[in-house]
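Next up is one chain by itself, shown in structure tokens, the form predicted alone.
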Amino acid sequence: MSTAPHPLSVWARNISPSPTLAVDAKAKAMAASGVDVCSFAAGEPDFDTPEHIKEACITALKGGKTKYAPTPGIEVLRQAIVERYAAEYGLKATSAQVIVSPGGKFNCYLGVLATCSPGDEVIIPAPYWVSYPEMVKLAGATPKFVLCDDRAGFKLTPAQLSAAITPKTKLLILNSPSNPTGAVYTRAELAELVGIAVRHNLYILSDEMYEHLVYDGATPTCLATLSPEAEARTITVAGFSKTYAMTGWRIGTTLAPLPVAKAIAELQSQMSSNVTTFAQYGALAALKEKDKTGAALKTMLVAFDRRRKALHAELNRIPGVRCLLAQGAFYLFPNISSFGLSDLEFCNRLLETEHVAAVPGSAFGAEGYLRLSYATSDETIAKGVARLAKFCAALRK
């Protein structure tokens, strides 16, 4: 006599897959069968790895460096991310305090893990990037979001932090520059951001992925570096994914108060043990060979910025449309409530019918817009946004 197995846990069964992995995998699947597919969807730059960085790991797996590594990283590595933010923002810390990851997601969901318990609230601001809540939820906390709509600027103000902060509230999560949006905090908010934080005594989880992807002048800001009370409580994470069009690595890197380091490094110690040996000599010629890195950041600034612009002028022409112009990463978030449609039944129709694919402003939790990607080329954009503008009109008629 057979019996059912029993059921999958509850982890298992409370999950949301990602609905940008599901929409990129759709759009693939489309082109592979033939099909002309125009696709926003995609998170990451449409740019190789720069050589010098591919050629260091090449050097590193011939030299042997295929045996496992401390845990929270090469200490040359960390030592290099440490002088990083001392260079870049001030910020004085020591390689004890960096923990390496096999990418920005795990950085992330490993800060959520050394410090929320179940029963404990989480403040994430909306639109927020997909994998947040579902991290909280894996840790069993609960999430709290907090919408903050094209009004706002897609900003988090002080007034709705306040509001939502409650005796159970244990972690504050901010991304600037934002994915979705493209949004940047300027210093000044979030100082007063940090600012309630720390009266309530609220870890806050800054996620820096896109920080050195900013336009028009703005500034990103270290987090940490807004005070002494700020830095004894902010779990920096950042990475190599975005900055050097290194996605498919899984190298990110987090920067925290000590305690906090310990704990996620033997929490990793324990989930994955170390990034890849020979991968880590790759991210450190990132750091070191600051020259060529820097020109080839350069030359993905300026075909951003390029494409940012011409997209955001071409979606506020179509009749029904409005969106922001970002001042970083490299996504638009357009609002398109105003067809009567809701945003996944908008997404589904133009891929089927136009063969464009966006991702629903739903799965960042903003029911009505749209994010589109401009880690494309000059060639998808033009042709992309044309036939977003012919699906907006029949929808008018």
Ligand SMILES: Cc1ncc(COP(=O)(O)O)c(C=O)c1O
Given for the second form:
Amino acid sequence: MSTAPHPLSVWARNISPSPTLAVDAKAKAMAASGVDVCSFAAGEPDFDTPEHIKEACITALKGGKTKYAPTPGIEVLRQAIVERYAAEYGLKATSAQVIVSPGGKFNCYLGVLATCSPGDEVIIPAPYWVSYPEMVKLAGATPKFVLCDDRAGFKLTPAQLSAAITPKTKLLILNSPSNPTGAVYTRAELAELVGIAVRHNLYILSDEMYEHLVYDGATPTCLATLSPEAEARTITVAGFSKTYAMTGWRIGTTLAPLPVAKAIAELQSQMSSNVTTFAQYGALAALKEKDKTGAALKTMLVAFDRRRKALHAELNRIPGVRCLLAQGAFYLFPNISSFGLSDLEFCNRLLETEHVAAVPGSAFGAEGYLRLSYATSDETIAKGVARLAKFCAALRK
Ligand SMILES: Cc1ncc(COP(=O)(O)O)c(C=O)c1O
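For comparison with the form predicted alone, please write out the form predicted in complex with this ligand.
First the chain shown before, then all remaining chains and molecules of the complex.
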């Protein structure tokens, strides 16, 4: 007689798969079967990694950089990361505070694991990046969401933060520029939030993954530079994926106060060891060959900015759609609540009838919106938004 296997673990049963990856995969499968899909679902630049970065990786690979590397990253890369924080933000750190991990997603997860225990609460402003709640749950902690809608510019206010803090709150997650809204907090806005976090002795996970993708003269803030107290409790996550079109390389960075950095390195030593050794030499070239990297970034920024403005203008021409002109990342987050459909239903029908892929706002904790990525060609944007307009017009009949 055979016995049914035990149910899977509580971790496996409670995890929600990434909805953004799911929509993207569905759109790609439709396209592969010959359907002319306009996808706004991608969470990655539609540019290739700059040549000099690839070359440095190939040279390292051919030169035998094929063995294990130190868990927190090769020392030259960690040092280059320290130097870039000093040059860009005047932040003084040491390489012992830097951990290179397999993708910014893992950096965030390790930051949560290093600071949160079962029973702790973590404040996550919504709309949020889809992975934060799952990471918090995997640490046995409890996510506490605070909704920040488009009328508030998708930003957490000091009053909202104060009201959400309880004696159990351990960590505040902030993400500027934001995925999914593209919102960029000003330095003054962040200073107020950080002041409150410091007073309540919270850790802060500052996800600065999109720091270099800003428009209209907006400046990114390195949260740890706001005050010595902020520096002492902030885990700064950034990476190579978005800025250098290196999503497939899986390289992210953490800069944290020394005790936290040590804990993160120890967790990583048991969970993934080091980032692929020769890939780290590509990342090093991205930081060292500044002129070439800067030129490649400029080309991307010019294209993203042009598409951002075009998409924003077209969206606001559609009756019933309301969209803010976000200043960062490569997403817009239009409000489609006037159509009387759930955003999930809206996205499903949009994909089935007009072959346009968008991610529903509810995946990011904000019902009634769409996340549209403009990291796609100008042609796709023009065609896709025209189809969206047709779809919306039909809904209003
Ligand atoms: C806000 C945010 N943080 C972190 C990441 C993780 O990036 P990576 O591809 O390096 O894991 C992403 C990727 O989508 C993101 O949008």
